[in-house]
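Listed next as structure tokens is one chain, alone, in the form predicted on its own.
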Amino acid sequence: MLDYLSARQNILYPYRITPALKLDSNAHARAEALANACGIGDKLDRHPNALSQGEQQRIAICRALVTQPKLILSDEATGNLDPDSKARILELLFEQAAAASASLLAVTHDHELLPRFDRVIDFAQFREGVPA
């Protein structure tokens, strides 16, 4: 997060830094609709320092989803997340997956996740010698 941009400022980025992307009312909406879905629709006019941790995390995330990517890669998406928003994030990324025909790869040290994901690859596996 970059603390000089607000919430709203820091989800449309990409559109800033990427002269392929227009950022139009139709890019706003969807900014704006990722964060209510995040359940931080009320906050994107605050800055990095006025949000919690758990909130500057759900930021990021709409931030990566707000350009519809066709890979969405996630480390620990859901680490700092109360349950209740662990449970709306992870419906959100499969959501916005479906929507964007996209593939989500997930990091995840959290195994309650791993039976809603089509494949998981244990890297203790690995280290343990045995092939996947």
Contents of the next structure:
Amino acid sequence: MLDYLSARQNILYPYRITPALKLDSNAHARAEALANACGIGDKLDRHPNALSQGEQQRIAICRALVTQPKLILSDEATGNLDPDSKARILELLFEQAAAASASLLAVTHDHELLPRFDRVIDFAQFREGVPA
Amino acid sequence: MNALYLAFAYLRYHWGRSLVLVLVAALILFVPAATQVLLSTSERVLLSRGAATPLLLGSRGSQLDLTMSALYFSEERPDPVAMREVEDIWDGGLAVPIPVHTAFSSGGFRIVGTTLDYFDFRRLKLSEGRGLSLLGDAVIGADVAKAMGRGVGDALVSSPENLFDLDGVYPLEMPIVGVLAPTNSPDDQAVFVDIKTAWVIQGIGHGHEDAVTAAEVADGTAALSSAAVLQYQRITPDNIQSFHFHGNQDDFPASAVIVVPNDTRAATILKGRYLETGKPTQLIEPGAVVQSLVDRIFRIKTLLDVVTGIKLWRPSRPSVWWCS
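Next up, can you give the form predicted together with its partner chain of this protein, since the form predicted on its own came first?
Entire complex below, previous chain first.
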């Protein structure tokens, strides 16, 4: 998260660093829609230091999804979120993945989430160095 | 494009920090540039003054001190040279000697006791008033007039040479009779007096106040004059005739003598006469002394430039920018 960019600029940042992506009105509309879905639609013009840690995490998630990637890598994406936000973000992640026919690869300690994934690998079985 | 976008976003958000960084960077660039300009200007001024003074006679010792004292009226106090040296050069007929006496000051400006030849030699012009004609007269440089806010008709007082010199002479009040036009040289910051006036300040020459009789004091027609209440001496039309000098004028001191030879041959002959190391005096070429000083300054500057260049090109540790 770049502290000198607003939430909106942070979300749209992938368009700045990827020449293949075109920053047009569709991108802006998608950024606003994602922010609204994450509950931070009214804070798009704020800078990260004026947002809570959870709000910053939601911006990071919006930034990951705004380019409609075919593969979404998620490492404890909901770790800093309250239960309501966590549910909302997870729903958003799954929605986006489905809409873009993308794969969602997530790392989590939250066992409640496991039933929602097509395939689960429990790394606990590798603790001794040999898979069970 | 992305770099510019980030740079402008950073500048806009962290404007205070960026301003400090820009100022520091500007300072880093400005200091060497300003030093370069300053040194070039100093070099030009130093060399032109040195080159314009063909020869300088003074006591043996530091040539630099002698040059700085006689040409730039610095604080250096080389051993005095006797006025008989001036007479010797006059008698030789090879050059015009111009004594300069720079031992005293007034209000932070050096008092330069000299002869009228100095004004012709330096081509000094008056912007106001007249030149030196009477004992005690002072002609001040343009910067002195500006700094002290004084002009023709005002007066200035010589500063005591040494506060702890209890038997020293009183300071001398000198009327300002002329102000020099600016020359952009050390002459602008000097107070010029006749060399005899400098000797009066030094205590070699002095005047006498008329004595007051006891009867005049008793009947109230005169007040008792006492040296105990006289804060400084003043040369007036009434007492100028009483001023006189004790001793042989050939022994009177000058800080240095500017020697203006008639031609190159005369200069060579004169230099040969002062080659003998046993003599108490030396004849130097101020231009060469100043050139040597400038060369040394530029050697140091070159060294500093090299050190600065190494430091700028090889910072002590690599900078790592981390964005999260």
